[in-house]
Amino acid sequence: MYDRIKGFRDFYPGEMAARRATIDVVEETARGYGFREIGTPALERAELWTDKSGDDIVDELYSFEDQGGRHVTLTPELTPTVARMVVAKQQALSKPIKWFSTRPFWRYEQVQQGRQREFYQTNVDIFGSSEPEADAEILAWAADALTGLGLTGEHFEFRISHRDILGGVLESYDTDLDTDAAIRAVDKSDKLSQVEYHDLLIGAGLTADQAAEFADLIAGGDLEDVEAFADSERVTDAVENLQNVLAAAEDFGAREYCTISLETARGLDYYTGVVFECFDSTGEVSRSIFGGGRYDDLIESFGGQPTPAVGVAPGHATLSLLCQRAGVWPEEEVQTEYYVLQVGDTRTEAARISRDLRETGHVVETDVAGRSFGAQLNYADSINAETVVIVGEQDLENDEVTIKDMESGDQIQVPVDSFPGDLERPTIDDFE
């Protein structure tokens, strides 16, 4: 026996069926914004990475020299990729660029609730506009993909925020002083107590008063007292952006899911505006279901023009958490319409209804091992066949088959040239 990898999963076909259908409603309403669909490399060099944040991230990396010689990793997100394809045919595309996938990626990490070593994600980016509306299209995408999940107002929430604030704030203090190092410090201050929060704070190049009156004031979010305390015009400025892009949710169908919390920073040092992310309203689940904001940097840092852009990444073990918290996990069993039962040499007649009934769509199964009547029957209830036609070769010297609804337990006996016939989905209900 071998065992399976720590922080790696395996999905059996029911639950397999259920994370499916949840893709498929985040997949499907991207679609319905006019994202399209865009398929990436597993493998990429590790430069990508390193160039940005240094040779201590490779601990975090599955990464090894190729037989090439060259240094390249299993891809830990997205946002480098889809970089680098933006400025290889940055050109060429329209704008904006409006892209979405959903594929695995791979982190070496402390396994936790929510995070594994390999997780899924799909992300969603618009490249190509500075403009509000793009921000509250990535907030609205986000809402009507939860809401198409059967989640509500009441299950999750948008905590909502702008790096230029944070960093506008923090310049007003006149000390020498590692800005990032201090947003990094804000992003996980809800998983630290008060003291641990203030000496990174304090390690970041505040004084012990100013880090406290830093938290208390962002603490509080309120934006006049923000704005009225650094008296900056970067402040200002986001301030007024904030309150643009809230203002198009608000048309977009979002702003009720949003709330101002200024002590959402999101940690990745390339984020240079909006930032949001989204947590359980009831706290069940501990960490942040998924988050994004705008990064009008990157694409210029990789070598391309400079370009505007905005994203999201929903991970799906823990949307697949708060689904199950909020009781509208679907059902991880799978669905079968139709199954084909064999009795005696009636191969050939039981394969044309098999044919016949997937041409127009349906799931169907029949019987590839050679069983029993009984056999046939209890594994056609094993995998939750909803009708069972019954080709036996007595039925057919009368030119007949039988259709059982497996649910009811009845069954009638139908003319074997007229099923499946012209209907779309047959059923004992059409015969009676």
Second form
2 protein chains.
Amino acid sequence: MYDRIKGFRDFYPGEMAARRATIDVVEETARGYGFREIGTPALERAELWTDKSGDDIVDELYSFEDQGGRHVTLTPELTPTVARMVVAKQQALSKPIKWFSTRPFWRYEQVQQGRQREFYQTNVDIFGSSEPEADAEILAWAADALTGLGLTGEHFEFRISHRDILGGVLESYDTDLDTDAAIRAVDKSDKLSQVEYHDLLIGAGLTADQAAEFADLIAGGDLEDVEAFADSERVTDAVENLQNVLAAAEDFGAREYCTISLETARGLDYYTGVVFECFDSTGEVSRSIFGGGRYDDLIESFGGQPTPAVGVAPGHATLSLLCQRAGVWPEEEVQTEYYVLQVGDTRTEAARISRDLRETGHVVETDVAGRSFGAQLNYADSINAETVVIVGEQDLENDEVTIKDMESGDQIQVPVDSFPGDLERPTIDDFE
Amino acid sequence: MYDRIKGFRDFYPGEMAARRATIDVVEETARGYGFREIGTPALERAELWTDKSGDDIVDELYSFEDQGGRHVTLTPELTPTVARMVVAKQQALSKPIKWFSTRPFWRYEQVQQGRQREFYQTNVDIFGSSEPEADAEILAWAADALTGLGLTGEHFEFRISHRDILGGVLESYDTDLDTDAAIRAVDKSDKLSQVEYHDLLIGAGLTADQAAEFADLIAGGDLEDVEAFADSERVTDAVENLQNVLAAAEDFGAREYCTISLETARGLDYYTGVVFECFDSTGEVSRSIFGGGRYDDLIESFGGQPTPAVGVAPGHATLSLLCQRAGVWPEEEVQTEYYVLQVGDTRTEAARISRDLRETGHVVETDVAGRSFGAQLNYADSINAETVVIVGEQDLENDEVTIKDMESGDQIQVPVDSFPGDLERPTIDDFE
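With the form predicted on its own done, generate the form predicted in complex with another copy of the chain in the same format.
To see the whole picture, the full complex is given below, headed by that same chain.
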């Protein structure tokens, strides 16, 4: 007997039906905003990450050498791939480019609740607009997707910031700082003790006093305080941009879900502007549900024309945890409308009825295992069939079939020629 | 600039929309038969293939050692994975088990038309029935999926055989034969010259005369000739089973697409009974479009209870070639119903209208890039918007917006309060 690999999941039909229903809502919401689906490869050259990304993600790559000697990796996220695709057809694509896709990604991480080594995300990105409306549309889409799943403002919040606020405040220290390291420290701060957090900031180049002061200022989250402290154009511009995004989000219906949180930094180095993370409002799901933000420099660093970009990628594992906790996860049940039961040598007629019912769009099963009446009825029950059509030899001699309602147990004989006839969805009620 | 890896494809929105429409038809057809969707991992232990499968597939594995020292592989096909899943929950699953899924697979092969290293398949399997009706339901589903895409019997045919016909005929030779090698030779015979084909048969243990005789008998495809030649219970049973499957396929509406073809063998070693391949009737797509068959021994060899099984896996690359050639490939066009155009400071009202239209299920875009009237109208045209709603400052002062039909160019002013109002899909016609 073979086992599946740790961190990789099998989805049996009940759970898969719930996942599919969830993905459908998320994708339909994206289509409603005019995002277009794309398809992307599972493997890329490893350099797409080793050249540009933070160390964390590089350490977690499923990378290897293929038979042609290429250094390749299972993709740990989508952003470098969509950036590569934009660069490849930049002239031909009308802007703004609005894309979405749902697919698995892979990272060799510690397996824990809500985090597998194979995980599904729906990525949604806009390329070609630096306007605050683009950031706000990403937030509005994310809010609509979550409310479309039945969640409300009681269940989730978007914590939002701007990379240049942290960057600008750090810049205002007149010392030789490793800014990326300091930002990564802020990003991790909710998982660290105060001592650990301050130590990381000191490691990045702040003094102990500066580290304490900086941590307090950021935790305070007051935009005016931050502007006054930094007294720099960079921070003033960032605060203004953040406020503009929030104003657009107000128009787009997403402002009510947003909280300013300057500790929100996002771990990936390529973010440049507004960044945000979605959290469980109750704190029961302690990690962020998903995150996103602006990455205006990535396309150019991949060799393309300068192209602003903003995106988000809800993960379906954490999303399902949030939905389950909120009591809005779809019921895990298979649904079959008709089971056509054969008694004796009635396959030809049973097959005709099955095909007719399927042609009007119904889910229809019939016996493919040569089973008894009782075994078939049992199976029909196990697949939650609503109506069983019993096609028996004796009934057929009288040109009849029996319609059985599986909820009430009632049954009735009807002329075989009139079933299903022109009826869209015939039930016992149509014949009583 | 980074390149994608050879044999891996990017799908931009136009092409992706056509693929999605095709996958939707194929999956909806499976749902109609009561097949349930499952989700499966991209990585498995390499032993799932190295222990059981033919050499060809093992040579093509994208296998590597993961960070935990596991010998893993990108899955080259789904069958061992679903077999593993059946074994893991065999007692809990009600039989027959009917599963489907659409996802990519990976093989390090020569890249050519219709064959990439990453390729998508929809796998459809039935576990737990050895009856001919199960084989026939797989054929019927495949036929319905293809006709659902607009294809007809003029475009495709199913070439069908039974593994025990070849096996039994080979057994009737009183020599020490490598049966698997001989079957693989038959499977490849249409790609080989007669000399190469006979040489492979001789390599498997036949004499030159026997090889010629065997090749003629199989090419003839006459079931009575084959039965008479072999004169064995095994071949007689196989012929009877094949005929029973074809009779059930007649009832299920798929017989008309089936041709008996004893050269159809399927390369994979795990097949045990009926096997079939789908071909382009015109021969323009020379390789098989897809194949399938019965694999009754696999579950037991994976440590499960003996469980008969039959399945098929249409590949979407070859399927799209077939559809394109037949002129039934969906049009590659993005579709947007409404573009809400902002002139001046009208974002709040434009956003309100966009949200109202989206709530009734429409695809709606509005400006997120701060563009001029002309640039917005140009973009609306590029995304094939049917109706443009122009929200201008002056119109708004009169409590009006302008509705523009993008096909005729006609436009009309309507009260802003009545748009979209209660209308399901308001167009210019509703206001003229």
